[in-house]
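Just the one chain here, laid out as structure tokens, in the form predicted alone.
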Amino acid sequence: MARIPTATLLALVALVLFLVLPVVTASWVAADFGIYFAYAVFAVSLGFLWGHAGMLSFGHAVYFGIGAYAMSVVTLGMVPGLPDLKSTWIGLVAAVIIPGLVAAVLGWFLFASRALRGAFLGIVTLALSVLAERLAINADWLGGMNGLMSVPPINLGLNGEGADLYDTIPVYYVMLAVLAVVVAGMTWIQHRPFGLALAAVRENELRAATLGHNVARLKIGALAVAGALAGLSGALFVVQFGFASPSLIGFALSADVLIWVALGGRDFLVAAALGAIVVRTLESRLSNALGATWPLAIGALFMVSVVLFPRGVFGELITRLDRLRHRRRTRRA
């Protein structure tokens, strides 16, 4: 019998902890972790893009925020030539579509001839981050500094005529369940031979070149699918927060799954979904107890955990439990 590997078994443990939270909590705790599942699939694209490819993005809300801002577009009806249309499935569309083409082209001009990776990959996403901010203020479209306000919930009709899912423990279940898919779709991508080549490319790169490989489209492959994702995780952000503005598209909230994924742990899609969520509710939580200083606990914690803990809180967990795992069936052998 083939044993489940740890990281699945965490998720499986994480799931079930999720699926029971609004029966023991308050509405408006369930309420806040919607959000936070979409900020944790946010820290899947990371995840996926840092730990599995080797790629390191200072820039990586551009992708966010993108997929915020197009489907407010769509929803809001402002289109352009498409004042009518206002389907929420279209506005998810576009959100993985768009942020996954910018993605894809952005992936062709840093790698199909130029190859940039470390500090200069990471210099180059960071101005982006600055550059895109900068044109979402100045964007009179786009609302400007303002940004977009009263952005629909998800509908459920094809053009924004249906039912409006708004209710707290529905949207809190849909967002738990999109996590999952993603999480385990994710994982399926990273078994697959595309994911086993962006694994060799991030050991090394110019063995896989040698092997073969084209290690530019690989890249460009990787940060597409991460730029999608990401953009989906924007627009799921969006429905339940209402309110799309430059913020969401800068290098703060780049510097923020950075730290979530860094916390939970870049070797597993689970650890850096659980980073974000961890995260976030302690942000909360501090921010209340603490008030203004909350920052320094978050930095404090962080400085801290990254020491002890090099692999991330929860995937060092995942390790260790793989390595007591595997002495004690060596031990039955």
Given for the second form:
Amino acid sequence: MARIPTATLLALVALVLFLVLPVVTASWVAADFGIYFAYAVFAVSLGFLWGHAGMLSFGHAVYFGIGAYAMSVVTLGMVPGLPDLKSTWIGLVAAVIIPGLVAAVLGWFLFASRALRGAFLGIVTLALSVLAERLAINADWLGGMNGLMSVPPINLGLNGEGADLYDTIPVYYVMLAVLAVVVAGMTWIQHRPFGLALAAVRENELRAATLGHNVARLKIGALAVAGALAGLSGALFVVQFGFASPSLIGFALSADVLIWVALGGRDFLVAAALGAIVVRTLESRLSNALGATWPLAIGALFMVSVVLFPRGVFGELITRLDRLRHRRRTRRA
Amino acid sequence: MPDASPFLAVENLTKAFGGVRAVDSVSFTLAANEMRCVIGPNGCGKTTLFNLLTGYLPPTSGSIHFEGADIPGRPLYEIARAGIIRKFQVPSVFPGLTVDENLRIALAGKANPGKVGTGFPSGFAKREGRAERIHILERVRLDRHRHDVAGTLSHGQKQWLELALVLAGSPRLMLLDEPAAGMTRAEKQETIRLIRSVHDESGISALVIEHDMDFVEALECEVMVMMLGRVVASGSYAAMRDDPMVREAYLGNGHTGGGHG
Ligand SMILES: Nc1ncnc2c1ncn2[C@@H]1O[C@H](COP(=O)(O)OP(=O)(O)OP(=O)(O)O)[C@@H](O)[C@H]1O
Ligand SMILES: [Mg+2]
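Structure of the form predicted in complex with the partner chain (previous: the form predicted alone):
Complete assembly follows, chain above in first position.
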């Protein structure tokens, strides 16, 4: 008999809570959460790549940053040769396709001709993020060190001439809707043949190959999907934040997203998403109180949680609830 | 290429690990629809032979032709899609996934003839239907464990799941490395029946590595004997059983059959 997976139940509970949150809190809370939802999409992207496909990336902000810059360049009318182009929608497409392609090309270099595995991928992606940050700092046409300011919000018109989506509450619900669709869609992909084949690659890549799976192509596909999704999250971020800077592309944010996913739980996409939201929430509440010692606090929190809950806080919660539900079922039977 | 190229042709196949020739100038052919047992003492190179046939290891020298096509040098997944599907000596199913997911993975990756360079995403075979999965699981008696996580199965059940993965892979040539190792007597009988019925019904060719001489006898197929990397004899089970060299190989090893690797 089919039953609703525990992770799905948790996702539904969280969705209901987030649906009522703006009703019961001040509007600046909702403004913060709109941005956290963009970060959560970013965390889902890494959760898919790392937790589901088993490919650890230390430079995941590269795709986030490219997405943010792509959206900014388009909506600011900075596309070379196309000064009239200001469409949010074209920006969104660029923010998905460009980082997706970058990730695919990287994957092709890494996997097409050799079986690069384990730590190598981490090291290469780490180097890439450092390199990309330097490139962004030195790119004058992208504002260099200062980045791009006054990035417009989402514009509902075809080419930037329609209404701006600026008010906190609508933006909040749009971001929540995107996050919900992303979690549902990526969970669906996990259970499609492509997603299952990636799980097989994660569990035992040689075995997957001896069953006829083209492991290199699967890995390139996983990187492309994760890159595209991270790019989307970067675009969602920048239309709210209004400012794209080299720090969005670099190592620091790459490390942040790793922490969110590890803390939340990499085995479940919803756990990764909640990890991002919870850490960001704690950060904004505690950084006022703790000031400069905040990084120490998050570092300590990270280490304690990794020791106590190696599968992440929400990963552990889902696993335990699952066991409980299973036991009750078998007792009833 | 001559029209009558054998189904599987192995010529002078050698694999050396340092000084050890684990497989040493092995030559044989296997006809389509033929099943053959490969026997020999521990460490004589049986598994290494399978590693060469599946592209797991590159040969030091020699050739392998499967339906006329060269095998060495091709990527693992291409060899699998050509129809050479293997059961590992140590069960290596996907432990964190359910039995059903294991099967879906095997079905999605299976031989996909007529498509060059298939893969993501259009190359996935459409036939990963539920009915087919249930049918395969019924054959290996795992239908009641369809939603169990593979890592929680017993050893014998994992062996059967390995067999199920092979069947789901639509093999043209099955390579079964000790399919009954570690099984109870009853489970062994069941396994023999399963392998025989798969072979008899669909005429899939097979090489079966086995230590247990009763098992080999019950499979009722030709036998190929390996020693120190070489094929030293082949023929019917009865002929092999009475061959003095084979007796010495087994008895001289203190190996009277019924053991495992
Ligand atoms: N990857 C490897 N590297 C080095 N030596 C190896 C490797 N694989 C096998 N060997 C050696 O090759 C020889 C043959 O091993 P193989 O596993 O093929 O034997 P086997 O006939 O399958 O034995 P068993 O009945 O115990 O399974 C052994 O001496 C083994 O130690
Ligand atoms: Mg062996």
